[in-house]
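Only one chain is shown below, in structure tokens, and it's the form predicted on its own.
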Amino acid sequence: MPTLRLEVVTPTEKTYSEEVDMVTIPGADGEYGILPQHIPLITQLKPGALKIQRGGQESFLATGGGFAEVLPDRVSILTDMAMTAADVDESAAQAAIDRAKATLQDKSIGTEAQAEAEAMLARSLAQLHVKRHGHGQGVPDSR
């Protein structure tokens, strides 16, 4: 059965690099099953849950924002936050959504610190979600 390498990096380091048999992304237009020889696509990459299959097995990455490219033998990822079930620390992750819906209630705030409060409300919840709804395996450190 064929694979293709799925490579997601972060700002500071390669987060995942291996062949995988799918790979489940969180797209801006809802989320997109991509299988081996899939036809060349960029997409936006909103917070999120990517699924990742392989030898039988899934396992799961939250993610921030960022973008996708998938080709027919290859998708990378590039994020603003890629973190294992492991990795989220979970009370953190409960106070950054309680300080940024604090601040979307203030009616007084910017633009720009609104859409601040809203990624970091985005990420937050996309860790709790793979902390918290099974996905407890991760993914195992290939870095």
Contents of the next structure:
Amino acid sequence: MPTLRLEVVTPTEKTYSEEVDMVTIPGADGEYGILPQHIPLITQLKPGALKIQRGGQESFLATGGGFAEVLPDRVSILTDMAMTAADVDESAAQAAIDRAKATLQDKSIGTEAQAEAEAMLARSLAQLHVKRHGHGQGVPDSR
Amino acid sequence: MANTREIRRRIKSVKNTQQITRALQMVSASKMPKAQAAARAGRDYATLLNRVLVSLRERVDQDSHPLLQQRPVKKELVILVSTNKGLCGALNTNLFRETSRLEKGRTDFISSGRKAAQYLARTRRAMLAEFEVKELPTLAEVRQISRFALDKFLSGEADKVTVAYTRFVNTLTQKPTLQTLLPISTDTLPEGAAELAEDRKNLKGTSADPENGYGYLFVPDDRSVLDAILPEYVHFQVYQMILNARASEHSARMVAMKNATDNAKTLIKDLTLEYNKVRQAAITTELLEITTAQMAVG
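Having seen the form predicted on its own, could you give me the form predicted together with its partner chain?
And the full complex, kicking off with our chain again.
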């Protein structure tokens, strides 16, 4: 069965680079399940969980906003954050959520800071989701 | 000939200087690999971003997006990226020489780094903003600078945005560079272009082959992807250039400080020789005096 090359890159590192069977990406319009031989596609990403299926195992990456490029044999994810469940610090993420929520309450800070806080909130939520989801189902991390 | 005490004092002072230069050399030597690695780490991201951007640009009209629009240049905005500290050889001087060629009346500046701010103040250039950038900045910190430049460009206060920085070639060579940031055009696409051409060759015959008119499917649509990706591209470019300047800084400082340390070593050697000569001459004179005195008495 053909496989997909999944690459996840952030501005500071290449986080993930493996052959996988299927990947589910959190696109702007909803989730996309990508199998090999998909038509070429470029989509915006929402902060969320990237689901990777590889050799019968599932693993998750928490990703921030960004872009995904899909080619028949390859999926490249460009994002500002990519973390495995093991990397996520639950209390730090929770603290970030609280902080971002507090910032959003404050209407005086201007749209720029608001957007920043919103992005922070979405990223932290994605981290927590991946952390708890991964644990809850006892899914072994393939990395 | 100077007296011994004078020479001893000079040796001591050169030794002190040598200690400082050696310490700085060590510090730079340890920071350099980290800065170089950081500058390289973004390469994958840059390549991908370039690929997406190029395929997008083929599908949309050049003038359809304000960030792609070429306007007659009445006012140019230059982001001057310098170091915060000195003692890095001719690095900043070379960069400032490049920027000094720009016309005074039609160029505004944004400074990043203390040396740039000092230079702009000294030469009485129009400085719109001053940013302090940390040793190894994060993308979020750099966004402030690029956001400011984007705003100026979009509001029409600047028709062209250029970044003046020192490009890292290798440890011994750093090149002062002026690179156009905005408007984004084909010739401002940096290094990734070669890899892109390579990629294209590999895509030949597949459904993603740009030649057969069947490009990417854009979600939600090409316009919104373009709207999102262009500013991101600008932010990332500035980030990359600042990291590059950092790698240059540490390499230049290490080399400059190594030279200084070596020079101090030669100087100490010469001075020590001089000192010994003077000392010996003094002893000889003294001995002669004693003998002569004794002979006179005897």
